[in-house]
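Below, in structure tokens: the form predicted on its own, a single chain.
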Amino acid sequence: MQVTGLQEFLERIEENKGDAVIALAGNPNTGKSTVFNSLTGLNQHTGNWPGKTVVFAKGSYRYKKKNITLVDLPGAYSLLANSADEQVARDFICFGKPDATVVVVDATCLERNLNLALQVMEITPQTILCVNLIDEAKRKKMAIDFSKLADLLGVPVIPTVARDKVGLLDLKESIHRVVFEKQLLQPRRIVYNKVIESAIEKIQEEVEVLVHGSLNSRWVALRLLDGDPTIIREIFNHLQRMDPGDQQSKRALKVVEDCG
């Protein structure tokens, strides 16, 4: 099997892991890669996201005896990938099986932001949401109910300012609680018109006996009426690094190739 650029992005960060791998992920300018830099301190290298031009960042931190990786992802303001830096950002998301992605929003702009927040949300409950530059929103006389937020979404919800490390305890303590005491989060569904939905179900039943909880099945069934080539590529990668023996497996990813 064809090695791809994932995988050996996957054994590079499976060399030396920690405890916990968690994504960072968010819109360009909403101060992510301030949050990582001020969580991970000198713990950090920056590199090319194999066979592409493509710059990423892995960090590390200890809290509460558990070292912590952090991945720094390209900026992105969908997972819907529409350039390269946004084709990297899911791929890891969706396959790369973070403990945890943490969503940065600018709390400015939470409407526009959240578009992303929601499409991991489609893909992981493991997900939190970091809303960065409340002091910004403060000074524009924003004001945001972060409790009622976090009802909303289903998932915490954890005001920051990144670059005066304000709420990063916070959120330090958001990633153990949900990735080492299990914290159940139950993120809001999107739900789609009649036709969609029907569409969804119909697909879900020719995947989800290969997936087996490996992928969420009701995400693959959406990429796969997006039409995508380039998501419907990586889930087919994805599907074959799996046990393809069974019948039932065969026809699953002969669903895939037919969308591809």
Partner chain sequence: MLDQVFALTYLPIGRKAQVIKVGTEGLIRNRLLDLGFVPSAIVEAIRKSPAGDPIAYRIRGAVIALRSEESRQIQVRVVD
The other form holds:
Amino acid sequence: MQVTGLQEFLERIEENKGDAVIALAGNPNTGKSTVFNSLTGLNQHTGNWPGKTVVFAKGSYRYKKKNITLVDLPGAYSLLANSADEQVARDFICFGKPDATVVVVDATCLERNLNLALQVMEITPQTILCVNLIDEAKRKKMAIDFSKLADLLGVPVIPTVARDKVGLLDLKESIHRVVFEKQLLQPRRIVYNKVIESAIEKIQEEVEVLVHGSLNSRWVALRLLDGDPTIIREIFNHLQRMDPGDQQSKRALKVVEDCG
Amino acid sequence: MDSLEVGLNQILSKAQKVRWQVGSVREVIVKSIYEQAQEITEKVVTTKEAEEDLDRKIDNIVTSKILGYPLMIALLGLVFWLTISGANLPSQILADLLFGFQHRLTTFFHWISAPEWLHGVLVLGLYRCLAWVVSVMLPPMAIFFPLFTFLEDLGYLPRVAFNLDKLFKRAGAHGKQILTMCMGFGCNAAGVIACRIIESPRERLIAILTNNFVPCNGRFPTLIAMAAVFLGILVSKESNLLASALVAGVVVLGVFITLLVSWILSKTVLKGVPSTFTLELPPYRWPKIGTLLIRSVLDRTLFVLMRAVIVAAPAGVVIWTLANIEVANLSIIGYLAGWLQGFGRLIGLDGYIILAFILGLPANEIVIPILIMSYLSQGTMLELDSIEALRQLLIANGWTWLTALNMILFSLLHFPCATTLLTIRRETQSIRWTWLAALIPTTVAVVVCFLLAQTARVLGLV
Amino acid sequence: MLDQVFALTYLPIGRKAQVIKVGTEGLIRNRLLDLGFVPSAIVEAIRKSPAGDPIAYRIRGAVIALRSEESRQIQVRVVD
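Now that we've seen the form predicted on its own, could you pull up the form predicted together with the partner chain?
Time for the whole complex; same chain goes first.
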């Protein structure tokens, strides 16, 4: 079953996670790995996501007496999971419960990259936007209003040039605040059209009863509406993990699979 | 718990109703997210008149109808030339250093009066094999991988895939396969790992199974030496230019075979609908050279070298033992080569060559040394000082131009090395595909060499 | 002529168009949607591979190359 890979990985992360686990997400070609390398230096190792040929890198750094574990997720355009890479990224952010997720975006290509950022914010409020490659944006004569962006998104926005180590201290500080000083984040919520919104409303309450706050019920409702079988199976496995030793729910899984 | 089952069931049936109403929920979701991303971006980004950007100008050249392909070939040629010519001197220095240390080891073994066989196994077998692999492999990889990583980080490689995709589409494969092949020039094991960039399983498997048809760093020295020997026998005159052209031709043949085998695979065992092809052409970015060097040396060069060392060490022990245990005045190597002689002759080679390839399974680098060692009937691998000396030795052992040519072809087409096979096993999680990855190239190699040998003999060319 | 809806494959290089409909099914469709090919998005044909296929498009700030098999499934209308 697909979930074993995730579980195994989560257990491995849990072993020596330090004071907090931070996920690093981003589109391909955004300099995400540069951010990861600059933050962790040589304190890292790469490995295979169990059961899948997807690489992940784990690293760590120390800031203000806290040991931070950083998980570099595979590059993805979206979390709707059309490839193994995207599925791994989604599963970790959603079920791995990182203390915060940093989304690295390309300043020169904000619109495309915000697509992913908004999807992450839909799952978890603990999101930080790292706008990388601002030097490239300047070269292309683009001006970006970062504070306005932060206001619109409702999460911290940190401009960086990771390869020149510009802005990384700000990023560490922002992570510190979100994780340890419980900075309150109110991420912008994506509003869908009436049909979808009313459908969410119809099922969200029942979903809430089911997930007991262990997952974001609005997001789960959306995935159920979308009918994506991989995520529905993963959600079900997650619920089962919350409530182990439950035989009958296995039958429900079959129901889920039939629907997918 | 009953409620979980019932609950999920109820919700799912409700959800299904909405799906029927809306048509495509997914489309509405993605559209809404993108529209909001667009709205936000319009509010925070102001762009002064976009000038015709540099990327476009570069791409106009790099993907142009006239210059696109020549430029690609020129760059590939440049990378090879830098790798091969740049590796010569450091390889020599490294070899002198490591083999120099061997004498000290020998002195040490004599000093502690260790038995002769122990010295043989450990120093003449294990250490010598290691020293050989490291000095032959390390310098070219330490040059090739940074160069490759540079092109990768610069953003040039996706353009190569863009230019060549049509060729691969016709072969039922994915355009990104060319990138995994480029990586394969450095090391086929690394090339196989690189196949991860191909998302769809079918096309990825095709790329993995055919990666071996591009000659890796470990086989290049063999190809170059054999090209010189071949030309020496045929035109009895050394010509670097001709030899380079021959090696280039061999590479092109490898690419052709890759496409052919990919096509056959996609029509047979890996039949299926071609998956989506979407390829981002990212903006060009000048890489940070320092980080690039550290990353490519740590992540690629040392990684590949370590794996080669792990397989080469035991191989050295085995080879020394086989060459030094004599039964009735003939070493085991001699017996084995005798058995293989008939098959070897059939495909235009000989028993010793076949045996060298089999014993060279751990690493392609040691094929020629094993061969020389066998011909000289000495228990250790050694380096002849010049191509001329090598040629004399080979001719004395019955080589013709056909033997040299078939040696080149067999080296290009035969089974992958043990490291690559292990990597394929790990990447595919399947013994069956791993076997196929060994069987397919070997079959191709035997068929090609057989046909060539028989044709040459029928026509009376040898 | 300008109001005509046609497949993205036939969009001349250098021209911009608006996506009207993504016609495929399943994974291919989802992948194209994720890349930003959603109805009303603006797409520009940037360049052809020297072999004629694939063709690179600018969509939402990135340049993405599609084979004709995929671009044939996207219906567009010229806007510039």
